[in-house]
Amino acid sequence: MEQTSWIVAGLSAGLFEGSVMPVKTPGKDLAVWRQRSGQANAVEDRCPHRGMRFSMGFVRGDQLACRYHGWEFDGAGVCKNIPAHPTLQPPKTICAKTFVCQEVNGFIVVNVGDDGAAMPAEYSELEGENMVPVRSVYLDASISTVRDWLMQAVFPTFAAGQDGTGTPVTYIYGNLNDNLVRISAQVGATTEELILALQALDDDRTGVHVQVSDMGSKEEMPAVQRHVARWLADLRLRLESNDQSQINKLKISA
């Protein structure tokens, strides 16, 4: 699979208005911040006056404020005012470095590389799906061996822990590219399905944010994501003490 520039950054319910969150990826840190009136921004982790990391800073209205000086700067990186001097416009050279950010159906898409290239198609296709955010966990262990265990590992359905009847299950796994895996679950009439985006932190540590299907019952799902949650916490315990005799008894009771 070819390589991309493009990482899902973190999960869109994560990320409030008017708020800040660090991202590390292995060849630079970035700062994710929301504005006021919503929109999501990357920005080097880094303020261009004293180098001062944005990730500590706070958000004023539409504007990212280094918590050094107070410097803002805006969504495209333009420094827009300098407290110390409130009469001063900034010169259009004060600029933070600014990545391309876009949400995709729940997920937090940044391009980390300066070549400009398209987001992959993956991610857009995943528009129109219906997906309720999970959580984001972050493991101690290479992408590569976390998308290994994830295309192995058994997925605890819901619908099966509720009819308590036994029902058999048929689980379809699919590496749609080198960050996103979806785990579908055949219950029955019932399909429940995952979609997990792992991100690479360094070489020995992988974020991994997780939505699942919604199944159209609003008053279900939080039970639905607590049960996935605890699967979430099961995988990391097996995985990072590297139980592989446990690969495929990751299934819960819900």
Second form
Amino acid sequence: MEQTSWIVAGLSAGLFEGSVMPVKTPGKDLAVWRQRSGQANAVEDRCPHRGMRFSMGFVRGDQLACRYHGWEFDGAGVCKNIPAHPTLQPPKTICAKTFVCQEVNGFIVVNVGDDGAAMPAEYSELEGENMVPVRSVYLDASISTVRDWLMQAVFPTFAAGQDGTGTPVTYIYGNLNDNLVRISAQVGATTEELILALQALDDDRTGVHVQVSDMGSKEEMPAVQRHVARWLADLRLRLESNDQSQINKLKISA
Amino acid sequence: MAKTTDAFALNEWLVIGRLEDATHDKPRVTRLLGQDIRAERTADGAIGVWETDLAGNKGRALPVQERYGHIFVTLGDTPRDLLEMPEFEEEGRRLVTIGYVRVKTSPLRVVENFLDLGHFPYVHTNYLGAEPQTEVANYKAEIREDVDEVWATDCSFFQQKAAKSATDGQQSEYEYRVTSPFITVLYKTCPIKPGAWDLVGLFVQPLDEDLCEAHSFVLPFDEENTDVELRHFQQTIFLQDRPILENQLPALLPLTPGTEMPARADATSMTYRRWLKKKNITFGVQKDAASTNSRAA
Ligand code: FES
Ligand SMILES: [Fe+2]
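With the form predicted on its own in hand, show me what the form predicted together with the partner chain looks like.
Below is the whole assembly, all chains and molecules, this chain first.
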């Protein structure tokens, strides 16, 4: 699989309007924030003025304000306001470094490189699938380790859990790219699907942003989301236990 | 880290604690410029300070000065003079030492923050400033070659609670004086004595390039408040600064032009940086311009 500079920085649902969050990537810290008007943006987590982390700042309308001296920047990273000089039009040279940030069907996708590369097709192909967000979990393990685990993980389906009849489940694993894993679980006539976006924070920590296939019934979905969230919590405890027998219980081969 | 080789930093008089922090039965065991040291009160009543090795054994004895309520030492052989503050002799003033706050960043970042007027409304909200009064009026910043100090004069800022003794908002007048890369004094309008200045001093103890302890004192005309009240006020202010200081990238002060973009309100910081550059100081300064977006864990 091709190495890409595009990463999944989080779930759209996890970034509220008017909020900012820190996003770690290997060697580069970002602040991802959402304007009041809804647009999500990614910027280097360092104010060009005196280096303060933007992720500790706050959003004012459609601008990101730095916590230290209140300088405000727009979505393109251009400085719009220097409160110490209220009547001054900030020089155009004062800019924060921004990164291309797009939202694809519930995922926030960012190009952390300077390569101008187009978004890989695996992301745009998610567009149109019926998915609902579950949550993001952060694991103390490298991205390749997490990927290996997930590619053989037993996901206890909601349907099986519901009727308790032990209907056999067939699992299909898809590695859409280095950062995207799809787990399909077929129980009789129904299919439950998870899309898991993996984000390396550094060499040994990984974020996993999870969505589940929308199975149609509005009433049922909150229970499905909770069901998946519980599985994720369990997954995390077992993976971080460093206890091989615990880890093996996650695997289909075990 | 090992003791620095920065000749300028080595030849400064640097704070290592308050006089009462080193007693007969309780030495102050700390570090200075990467060198482990130990300060204790000796049999003759004076404070002695020694370099120590990894096992804590005393090595070389260091020159010591007990002044301004604090202990100063130097690791160099030809130190620049410690600053003079004649105000310490003035009738009616009171010295209150604040103690120290440990900050995980370059000591130079801590001094620069102290010189900064623009952050008052955002970091010290409703104490030293508040929106919408965010404007920093023009002031004068210069290197005074004759005394080899940085000065900023004619500074003013509207403050809600400028000092412990202030009850209403006031337009505070400020002067800043930087006498060493690690020492700065603020002269500030006294809220209760027209025409007089209160002093707030900052002595930064550089432990490592990205770790320091900020010791401070106030020397005001104030008969109303107890020492504890004055101490709490200053500590509140410093604790508001700490999370800012520990979240600047990079931790070491960048002196390469273009790495950070100042505005006119930063004239003091710009002058301070120019002065540091002239002195070829490297301790606490960012070495590699490429590694801006990182911070040692
Ligand atoms: S560091 Fe961001 S406004 Fe000053
Ligand atoms: Fe401050």
